[in-house]
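Given as C-alpha cells, the chain that follows is alone and in the form predicted alone.
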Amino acid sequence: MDEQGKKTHLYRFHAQNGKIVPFAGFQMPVSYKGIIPEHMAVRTGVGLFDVTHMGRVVVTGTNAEAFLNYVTTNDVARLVPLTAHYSVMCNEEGGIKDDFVLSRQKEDRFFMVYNAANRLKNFQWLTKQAANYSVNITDVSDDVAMFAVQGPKAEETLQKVVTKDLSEIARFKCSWTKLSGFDAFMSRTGYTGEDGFEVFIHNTPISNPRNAIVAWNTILEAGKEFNIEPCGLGARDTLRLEAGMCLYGNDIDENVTPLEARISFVVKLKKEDFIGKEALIKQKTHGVEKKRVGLKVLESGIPRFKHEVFKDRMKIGYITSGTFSPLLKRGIAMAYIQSKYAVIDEIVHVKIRSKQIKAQLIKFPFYDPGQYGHTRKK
C-alpha cells in the first residue's frame, strides 16, 4: 500500500470526476456533484456507489454452518442457498466486533461483507476462530468489484444489463447473473434505506481493472433515463443516516452491545452457544442502562459526533453520529442516552457549541416509510 492508501479498481474514474479523500485505508470519492443531488438522486430515482473498499471472504468446508453460527449472532442455520441476512460478530463481553451481511451461495459456502476499516481484523479473527473447524476461509476483497445500485429505479437500471429476472430477487435474497457478458453475484441489500442491489463481479483483480471499469459504465448508460448519478461517501453517509443504520466506530464499536445498540434482531439467543452469548443473556435479564436513539432537531443546528445530550440540564448521552438531513432539511442524528429517557418523542437538549438545541427522540427510519425506502408504497 502507497503513502497515499489503497486505491479501488474505479479509482481514475473517482479522481477525474469527483473529490478523493482518505477513508479507512483508501483514497474514496466522497463526492462528484454535491452530497444533496446525489442522495435525493437515490431517495427519487437510482445511485451507484464503488463499494469496493469493504472487506470480502469466502467461507467453505463441510463445517462452515457451524463455524459461522459460533462466530456470529444471528442463526445461519436458517439461512438456505441464495438467501442473506444482517448480522454482526461479537467479542466475549458482547461487545461488537463489526457488523456484515452474509449470504449463503450454497450449502457449504457463505460470503460475508464487512466493513472497510475492519477488513484485517476481521480475517485475523474468523481465522482464529476457525482452528477447531473444518473450514476455509479466503479472503477474495482484492479480486472482486463490488458496486452498490440503490433507489426506487434500481431495479429497472439493473434490468437492462443483467440475464436474471430482478423481479424475481426479493429483499436479502441473491442471484448469480451476467452482467455485461461477466459472471456477477447479486444481493438484494443495501445501506441507503432504499431498494436496490448489491453487485459483485467476481475475479477481477485490482490489478487487471478492466471488467469493473466495463461493467461501472454499462451500469451508469443504462441509468441515464432515470437520472442516475455516481454517488460518494458523504451521501452514502447522509443516506444511512436518515434510515436510521449504524456506522461502525461511531454508532457501534467493542464496547457497545447489539441490545444497546437496538438491533436485538440479528441476535438469536436459543441457538447453540456463539462467542459473546452468555453475556448478552446476563445484560438481557438485568436490562441495559443505555440505548441508540434517534433524534430531530426541532431548532437552528446540526448535531455531530460527541455533543453531549440532556434533560433537565443533566447530561444523559452523547451524539455518534449527526449531519443535515437533505430530505427533512433539518439537523438530524443518533445519540445513545440513559434508558429511561429513550421514550419516542421526548424533547431533549443538544449542545451545539456553547447553546443547547431542542430536539425530539424519534423512531428510525427518519423519513416516512410509506414515501420513502425499500417499504414505500409503489
Given for the second form:
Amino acid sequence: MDEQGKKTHLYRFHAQNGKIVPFAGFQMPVSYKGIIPEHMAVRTGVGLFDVTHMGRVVVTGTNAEAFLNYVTTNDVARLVPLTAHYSVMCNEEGGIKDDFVLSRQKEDRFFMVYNAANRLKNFQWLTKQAANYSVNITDVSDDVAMFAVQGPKAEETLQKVVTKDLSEIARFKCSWTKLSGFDAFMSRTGYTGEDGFEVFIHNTPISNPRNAIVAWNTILEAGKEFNIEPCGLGARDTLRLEAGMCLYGNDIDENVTPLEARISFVVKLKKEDFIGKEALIKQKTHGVEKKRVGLKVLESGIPRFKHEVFKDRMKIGYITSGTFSPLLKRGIAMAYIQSKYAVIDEIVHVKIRSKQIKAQLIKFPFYDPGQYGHTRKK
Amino acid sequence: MSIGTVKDLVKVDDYEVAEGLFYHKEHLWVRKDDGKVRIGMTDFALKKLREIVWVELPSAGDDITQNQSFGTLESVKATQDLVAPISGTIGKVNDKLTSKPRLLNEDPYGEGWIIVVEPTTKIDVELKEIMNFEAAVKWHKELTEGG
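Having seen the form predicted alone, could you give me the form predicted together with its partner chain?
Next comes the full complex, and the chain you just saw is listed first.
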C-alpha cells in the first residue's frame, strides 16, 4: 500500500481530472470541476461517484438471516431476495457501531456496504459475534468496484449501458445485470437524497482495474447528453447533508443511539433478541434526552462541527456537521440538542466564533421534497 | 484594471506565488501600491479552501492590526480567518467579493484582492517581519513537500 493511502481502480482518472485527498486510508477525489457544480449536476441531472473505498462484506450460510438479525437493528426477515434496507449495528448500550445498507442477494447470501473508516472494526465485530452461527463472512472490499450514479437522470443514463429494465427496480430493490458486458449487481439506493443506483462490479480487484475503468467511462459517455459530472467526496458530503442523512463519525457514533439520531425506523424492537435491544427499549420508555435536528441558518455564516447551539442564552446542544447548501445558498447543519427544544420551526442561535447567528429548526430534508430528491414530482 | 501589475507568477507544485509581493504566514499577501497597500489571499490557501461561498469583511475606515483577524472567508469546506499581514486603516474594500466570492479563487492576485489599506508609519518594520517573494517561494516548497 502506498504510504499516502490505497488507490481505487479509477485513481489515474481522479488524479488527472480532480483533486486528491487522503480519506479513510484511500487517496480519493474531493472534487473535479468544483463542489458546487458537481452538487448541482446531481440535483438537476446526473453525477457519477467512485465509492470503491466503502467497506463491503458478503455474509452467507443457512444461519445468515438469524445472525444478521442478531447483530443489526432492522428486521432482516422482512428482506426478501433482491431487496435492500438501511440499518445500523449497535453495541450493548445501544450506541451505533456503524450504519450501512444491507441487501439480500439470494436467500442465504447478504451483501453489506458500510463506512470505509469502520472497515476493520466492523469485520472484527461481525466475526466475533458470529461464533455461534454457521455463517461465512468475507470481506470483498478489495475485489469489488463500486460506483454511485445519482440524480433525476440516473435511470436514463444507466439504462443505456445495462441489460436490465431499470423501470422494474423500485427504490431499495436490487438486481443483477450486465454493465458494458460485465456482471454487475445494482441497488436503487444512494447517499444524495436523489433517485439513483449503486453499482457493484464483483471480482474486479484493484490490481486489475480494466473492467472498472471501462464501466466508469461507459457511464460517463452515456450521461453526456444529460451533462453528467464526475463527483467527489466534497459534493457527496453537501448532498447527503442537504438530504438530512447522517455521516458516521460526525452525526452518529458509538455514543449516540439510533433513537437519539432519529433513525428509529431502522430499529425493530419487536423482533427477537438483538445486540443493544435492552438498552434501546429502556431508552424508548424513558425518552431521549437529546435529539438530532436540522438547522437552517437565517443570516450569513456557516455552522461547523463542534459549534454550540443556544436557546435564550442557554447552551442546549452542539453542531455535528455543517456546510454551505448549494441549493439553499445558505448555511445548513445537523445538531444534537436537548429534546424539549427539538420543535420544528423554532429559532435557536449558533455560536460562530464570537457571534450568535439565528437558525431555524427544519424537518429533513433541507430541500422541498416535491421539487428535489427521489420524491420529486416528475 | 487599476489593480497594479503582477509582474510574474511562479508555480510551486500547483500553486502560484506572485513576484514583488510580501507574504504573511496566515496566507495573506501584501502589495505596495502608490503609498497604499493592497491585501489579498494566496492561491495556495484558496486552493486548499476550495470554492469560497461567503466573505465577511470590515468597512472602509476600520483599522486593522498586524497578526489580528479582520474578517473571515467561508468555503464549502471550512472557515478561514483573515489575519492582517500589516497594520493600517482600510481605504477600500473589494465589494465585488460579496456578490461574487468566486473571484477569490479565480484571480487571487488580481480581481480577487480583498482590501486596500493606508499603512501606519510602522509599515517598513512590519514588512520585514513577513516574507518577501523569495522567502515565500521557499515556504511554498516546504508546504507542498510536507503533504
